[in-house]
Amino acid sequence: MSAFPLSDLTSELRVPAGPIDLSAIDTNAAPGFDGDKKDGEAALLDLGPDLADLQERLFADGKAGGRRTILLVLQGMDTSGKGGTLRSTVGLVDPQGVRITSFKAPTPEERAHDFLWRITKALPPVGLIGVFDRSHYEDVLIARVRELAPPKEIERRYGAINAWEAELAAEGTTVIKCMLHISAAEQKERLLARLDDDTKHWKYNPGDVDERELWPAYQEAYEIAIERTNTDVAPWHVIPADKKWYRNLAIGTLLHDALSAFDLGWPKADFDVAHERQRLTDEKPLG
């Protein structure tokens, strides 16, 4: 395991209650690590057998009978890095055990639903970690920013997501939230190196640069998200994602930290284990 205080980064990120200025977080930093990214990288290839044995326990839970999953949902402005997380991160732990699930538009028949019903759907089962790569929460972000709903439903969902989150918890479900935080200036960087590098073009969406013109409303809109949902069973946490290295670390440990905490043995078997010793013992040579 590392020797850097890697718990400490977990109190770090975690979002107190109030409203929160987005702008007074530093998006180039790396709050709870004092290592560089040499070190990060190292700290996070350490967590990685670990990560590995937590979530095979998870998994081995889930098909024994427990009733406990993970919902890691990842949001953040385009080029934040949700892709990257998980192929540096998640791809740390055995692919059965996770479902990934990224949200794009809602389909004619999803409008039909209300907003969490494509989301449930979407919901791990026991004993498997589930990454959600954007999520419920853009029908409060895009959806205020862009004026989709009427302000009457965005604040209702607000409680409504609430009210869901909660449910999920009391089920058994950890649900880590993480906002990738990333600066105007760095998502112009990774653009340009998107439209410098011919084999990245079909990652170019002309779109994203509309996006970029409502920057300050859409840094509003994620501010009054996080205060509104942010809450003691499904907290928010603030990942400055300047940085891949350390966005990448801040994930692994937040993924980490909740395995450790459901504190998981190996089930115990619901067989006589001498008795099947004995017969493979016995068996007569086959063929």
Contents of the next structure:
Number of protein chains: 2
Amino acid sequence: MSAFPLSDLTSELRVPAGPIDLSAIDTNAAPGFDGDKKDGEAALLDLGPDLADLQERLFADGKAGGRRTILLVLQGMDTSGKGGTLRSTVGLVDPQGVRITSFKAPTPEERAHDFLWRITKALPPVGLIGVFDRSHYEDVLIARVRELAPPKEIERRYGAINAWEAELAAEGTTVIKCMLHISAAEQKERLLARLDDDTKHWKYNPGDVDERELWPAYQEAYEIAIERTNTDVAPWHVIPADKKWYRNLAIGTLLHDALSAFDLGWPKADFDVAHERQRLTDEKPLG
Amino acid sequence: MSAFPLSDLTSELRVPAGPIDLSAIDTNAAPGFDGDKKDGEAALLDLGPDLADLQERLFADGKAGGRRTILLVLQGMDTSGKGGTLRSTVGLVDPQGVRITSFKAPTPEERAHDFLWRITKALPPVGLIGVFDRSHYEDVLIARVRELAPPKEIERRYGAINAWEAELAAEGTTVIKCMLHISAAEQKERLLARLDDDTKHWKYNPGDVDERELWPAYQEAYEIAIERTNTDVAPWHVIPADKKWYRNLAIGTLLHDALSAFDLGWPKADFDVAHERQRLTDEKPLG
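Would you mind generating the form predicted in complex with a further copy of the same chain now that we have the form predicted alone?
Now the full complex is given, and it begins with the chain already shown.
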């Protein structure tokens, strides 16, 4: 177990009901954690074995007929660290137990269906941790800012998302929604750092700067989306993400707490253990 | 870089052309590696950063229009360590860059198609490392031993596999085929260990012992499959796997060498770097 009590962190990050003002949330803070970068990195490493154990229990539960899954939804502006979170935090557990989906602009086939069609197809099988790098929320974020759908359709989607997530929750999925919250200044620094490093040019897309120029519209779209879809069964968390170590620790802790809440033991044998041992110890020479 | 020269390892594990006698290959050996368990575990950890760097280059290449992928095929008797390899070795790289598929007994829908149908669907997208935990080889292994298909159909499959793998290779995929080779005595020990540990019962399946009783038939089916499908473009490796640390190091090294052979630099920017820097430094206040 971690030397730092992390229980405060999850509740600190949970967005309360009602309107949300993102500009009032310090992107450089470390709410619920009383330590520096070194402490935070150590605390995440400390979480690793626990996370791996809890993930394996979930996997075992799925094999034994359980219906539980985790769905971790990562949203945030470009460079907010969705990829880094996957590497540093999701990378702490067995890759067999994780199903990662990165959503890009929808294909023509995907656009021909309801916006939740491709999302539903990407849901994790029982026993797995599903991670969405971007998600159905793009359909009320970029779709709203760029007017990719009529206002009435955008409006409809908030309710459709709530109904869809409620159904998931009822089926045994714990939905953890996270907005990785960086400042515009931090994004600028990260984009410039990509430009300054030849080995990072492939990560840079001039289109990201076009989106950046719409920063206030995106912040507003996030505020609306978070307020409208911040339900008890699928709550939102805003993660201050200027500090990469805090972002990683925060997501790791949310994952840990969600897995712990399943309170899973190990599946009981559905066979006669003594008989199986006998079969092996008494076996005739093979062949 | 590793303190141990590992280059010998890949060539030692490569199965030479012609008939193969698995009983002549020591399952407890560590060919090509002159060190003990501690050295082997350290050598694998040393490989980690290199592996992660090479995997990221492959991923970047895929984003930039490259066609390369890796397909790592893991085969072996139950308890031979396919899952452990995934955790310990594949877990060293970014989970976003890996696509793992575990093949079970085919579903009725899958059985209605050619045996390669479901395999083709599971191929990794460009830029990714695909890992098959079991594979199309089950269709000439258990299918042969259990007579799940007529002999003529089994016979046809070796050629079909070679043609299919040759096409993959021509499209830019490096196919790495590994048989994790354990002794029957080691398997017995591992099965008994699962029975002795309540937290491992979920991994135990009485059916595994039914298959174990057909050990010689399986070894023969492996020998035939390996000989018939051991091509230059998709060669087989037999990995002595009684020592878990050696198994992990061996697969890590094969993966490392395959990625190195792509000799990938970082993609060049397809935009004007100076102009993009200017856009960011000269930008008007956002909003």
